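Here you get one chain, nothing else, as structure tokens; it is the form predicted alone.
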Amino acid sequence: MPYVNIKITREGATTEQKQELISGVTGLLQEVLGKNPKTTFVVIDEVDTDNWGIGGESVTELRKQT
């Protein structure tokens, strides 16, 4: 019973894009590892850029620099 947790920043991923991620990851696990899609769980967590840090800075601040 695979459980996959995808974390992305909350910046406008569409419902369709999220569905594609869920379908793609499920299909990949079935293809590569032979896992049953009916028992594969995929969870997408969307995180505010203020709550995601890289190299000691929040993504919000890093995006302001570019």
Second form
There are 6 protein chains.
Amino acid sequence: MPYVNIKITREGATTEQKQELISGVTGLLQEVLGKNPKTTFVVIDEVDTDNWGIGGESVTELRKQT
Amino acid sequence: MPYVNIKITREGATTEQKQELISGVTGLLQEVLGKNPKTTFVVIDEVDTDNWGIGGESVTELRKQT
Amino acid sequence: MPYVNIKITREGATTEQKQELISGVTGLLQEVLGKNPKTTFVVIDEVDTDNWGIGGESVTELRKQT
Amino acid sequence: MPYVNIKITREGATTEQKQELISGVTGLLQEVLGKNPKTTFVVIDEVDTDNWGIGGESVTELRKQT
Amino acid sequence: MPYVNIKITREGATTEQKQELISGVTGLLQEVLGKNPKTTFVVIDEVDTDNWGIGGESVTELRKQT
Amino acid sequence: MPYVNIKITREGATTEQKQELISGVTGLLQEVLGKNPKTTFVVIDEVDTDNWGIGGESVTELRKQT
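For comparison with the form predicted alone, would you give the structure of this protein in the form predicted in complex with another copy of the chain?
And the full complex, kicking off with our chain again.
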């Protein structure tokens, strides 16, 4: 009965990509630990780039510098 | 000083229902563990059905199959 | 398919009390939002009083002042 | 490689204020624990006042009473 | 710069299995979304079976019934 | 009424250092956003180095390579 929370920046992940994350993580937990997919939850949070910081700066700022 | 995080799919919970969850959980922690309601926090996250997976599929897909 | 995370300080909650929290929260989500108990997860985190702060002080310190 | 999650009510925090939180927390972890800013993540969640409860009431209700 | 939190019950996952989860999830995020592994964090929480509930009962109780 | 969760690897942070994190973050939220310290919660999670991955490897492995 695992619970997985994936946080990514909100930068256009498609419904298909999110579905791939859900099935991929669920499959991984089954393979590695034998966990039942029926009771595996995956929750994806998409976070605004203003609200995610790394190295003391927001991702919004980091994207400008690249 | 408990902190409770409730994650549900975003499928139309009303303000009244959310208020019931907040007061219900706060009351439960007071009854069971004697926790002071004044310092009990409840945070409700409503998650898009595309972003919640169970059994390797998104809730959006599961709702279509029902 | 709700997911609920309850964080409390580690101060001797018994197995029975934790069971009461699990069944109480699960029942509340069924009553208020009609959520299926079979796919309701509750995870309780017990946090050391040194690791929980309120008002800028650890709960360990606050307990000494009372 | 710390990970910090800051949850606040959604009540108009500006991009500049969020940047200050990101740089402030990252600096604090470097000062206190010598953590490398490059691998310090900060994620800010802004929560609707209907979805945050304290003392058994939503912040929306509490704001009306003040 | 994704952040992934995996919660499982504490039932003997080995260091090797946890390493497989870390590398598997990191690889998945690279494949599906092109995320840089260097800034992908994975945190695994192992939760006591007394502290995890499903269907209104603790996993400790559920394990006894099987 | 902010809630802050700080996750660090379990590598010997002292009670004093944890107190500094608690007071530092609480003060930051007061300065930047005018948040009341009395209702600011800080929870520190110390995570085993086997359970924290970055770049696809556990911190335990990364520490060996340094």
